[in-house]
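Encoded as structure tokens, the following chain is the form predicted alone, with no partner shown.
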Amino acid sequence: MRHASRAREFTMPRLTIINPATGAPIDEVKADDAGSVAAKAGAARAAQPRWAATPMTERLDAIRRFRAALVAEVDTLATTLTREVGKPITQSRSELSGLLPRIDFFLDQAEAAVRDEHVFDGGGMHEQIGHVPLGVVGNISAWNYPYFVGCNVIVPALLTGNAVLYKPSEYATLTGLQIARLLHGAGVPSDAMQALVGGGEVGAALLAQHIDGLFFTGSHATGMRIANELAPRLVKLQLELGGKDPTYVRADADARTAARSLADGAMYNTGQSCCSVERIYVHESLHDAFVEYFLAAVAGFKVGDPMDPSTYIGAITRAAQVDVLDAQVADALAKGAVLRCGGQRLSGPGHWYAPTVFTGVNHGMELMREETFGPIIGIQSVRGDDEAVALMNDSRYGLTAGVYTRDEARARELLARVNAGSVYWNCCDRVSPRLPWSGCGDSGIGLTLSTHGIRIFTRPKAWHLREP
């Protein structure tokens, strides 16, 4: 028997790692199959009636200790991100030290949010409500943050009892195995969380497994045909999918504030996020001196070396994005969008592309409808609110929306009849870990964070007590 488990490990698959900046091989690790995913599946089956167990304090000191190990490999960590996503170092600490409120706020608000609750007690009748974990969780993650986006769902699937199957993108590999290492040594057993390795034939194997639950975060495609295999089984499902976010700047907002702000919320990332700004409305009245802001806080944006501390436009991490990318700026020339800065990849080793900024744009373009995770970015003129309102509508995504305006009751009117799971004013391209993150249309289904987010690894049982 050892000699076979030697051969298996021997011969299964590798996974090369690639530097997205350099376009360099860092690493090469084993990966999984179907065979590894199924042993994985039944050790996770088996392991989470024990940690789900295991009393609340302990699951909260395990995280506990996962905090402080963040904290304390923070520039290890962070290096490792950036060189196999290509997001610049200052981004890259931003992230896992922007994940420890989140953090926080989980340990705070978990053993509560799953507290029985008592809502009748009366003619010898007693009702309450308990909130049992799902079971195993199958959480397939993205790449492009994938401390915030992974840990969404790890961090409050443990604390609430669940095993849980972990799938970070092969391009966060490295990332997704250092979450791994860190929550075993804080005392996660290994089997309760486990790393799955591998592109899309491990996510594949995964959705065939005996599964209680699985969370998705990427592209709307992927998350239909998700959504399909899991259909016949009614496996609780949750996607968290694209964006096609849009502002709106009134004539009242100021045009500098707005436009450096809206500049940051569009490159930050290099526009690789599900809410980055991709949709920028301005009113007519304000449009050309926004636009001048605009390229001017764009034109400030260093595009370097990801590990420089000072810059701010890192590489495009998957290589087949370029090609999307170019595909959007060839389809808005030749339909009469005015190039102000960028539209052309950059030269050198690795996935590059300019910051991109266009006007004179419109709907028919793909450029205002279609998801572009990059640096690109189209500003339409609007003659007024309506106008704006309808356009910011006029999208089969619906994660968030923006507008900039010194009037708040305006601005709460205008939100008010936005699509979208959230809403900014006078801010953008922001996550709280106090509110829930959801969308509609094709932006997904159900939410991670806040209170509901906690719940929703939970099913609610109950009980109906009659006194003897």
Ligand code: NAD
Given for the second form:
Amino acid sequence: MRHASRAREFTMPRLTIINPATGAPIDEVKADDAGSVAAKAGAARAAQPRWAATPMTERLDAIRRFRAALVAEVDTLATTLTREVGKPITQSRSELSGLLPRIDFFLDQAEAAVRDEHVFDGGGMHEQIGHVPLGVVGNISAWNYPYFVGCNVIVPALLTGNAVLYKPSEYATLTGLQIARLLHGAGVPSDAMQALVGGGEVGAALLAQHIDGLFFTGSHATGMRIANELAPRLVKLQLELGGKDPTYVRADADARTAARSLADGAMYNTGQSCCSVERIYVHESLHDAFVEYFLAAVAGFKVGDPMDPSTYIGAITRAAQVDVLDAQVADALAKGAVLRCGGQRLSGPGHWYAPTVFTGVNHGMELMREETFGPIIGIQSVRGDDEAVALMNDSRYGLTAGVYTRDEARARELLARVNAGSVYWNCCDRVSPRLPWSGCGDSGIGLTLSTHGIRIFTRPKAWHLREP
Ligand code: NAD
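Based on the form predicted alone presented above, generate the structure block for the form predicted in complex with the named molecule.
Expanding to the full complex; the earlier chain stays at the top.
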């Protein structure tokens, strides 16, 4: 037996972790294969009932200890994140500090969210709603905010009594392994929360297991593959996908304030956020002033070593994305867009793209239709509110949308007409633990965060109880 497992260990695949800012390998970790994924899924299935039977207070205590460990190890965790995804170090630290209020929200709300509801009592009849853990849930995750997107699922799923099979992105594996290590150290049983290491093939192997729910964050293309794969088995499925997030700057907005805010919204995390501002529509009366302020803000963004605290634009995490960025730039130029800055990849080592701003864009260009996921933005001049709303809705995606204006009533009216899961007035690129995070159209189905994002890890059970 010993020999067999040692031989197996020897033949297990390995995953090389590359620093996208340098192109250099930084680590090599053992990866999973179909056999180890099946074994982990079996162990999770066996462990789940005991974890579900663990009192909520103990589950809450474990997550409190996890939170404390994140605080204690923030320097190492931020460095690991920056080294494996190329995120500027200040933004890695912000992701970790931003995770704490999310965890606090779950700690505050979990117990009440899944408490039994007594909905009727009368004539000897009692009705109540219970909230039962789904069982074993899979979480296939993205790399761009691995702490946020991972913990949006893992924390409430564990608090509500599920076992979790967590497949971090192959581009954020070390961070995924840190999350698992810290949870185990905090007292979550190792079989109830397991990390699966590897790329798409390991995600596919997870789909083949007996799971009760699959919570995915990633691209529309992969989401569709997963939806097709799971459809015949009626596994509860959530897909948090990409966006082409628009913002409209009205004639009455302050051009300077809006430009600074939106430059940050478009370029933060090197534009690699699902809710990065991806399209900007500016009223023609404000357009030129807005563009000048926007260009000035972008010129102030320092591109460089992600470990340098003054860096604002880091590396492009996935090498293949640089080709997507090049193609969108070439398409925009061929169709007459005006390049105001950037427009090309930067020399290596590693993968880099210059912050890029186009004006004179239109919806015939890929740049205004398909997710860019990089530091490139198109700014289009519009004649008024109706044209802006029509353009904002001219997209297959529907994740976030925003309006900058002094007029709250008008903002509310316009945002009510926009198809998006989240809408913003005078702000952008923002997520709150108290509000549901969801998309419509090709941005996905389901939600995370808010009290809804706790209950989704349970199924309601209806109790009809008649007194004898
Ligand atoms: P991706 O689709 O390439 O990969 C996501 C995950 O799916 C990875 O873990 C990958 O290994 C896995 N995977 C790949 N092929 C698979 C298969 N056949 N079966 C099962 N799993 C498979 O996406 P990405 O590059 O990691 O993330 C970027 C995308 O994620 C962008 O589109 C971004 O907008 C989106 N995103 C959305 C949200 C949101 O909340 N809506 C948040 C973050 C990122």
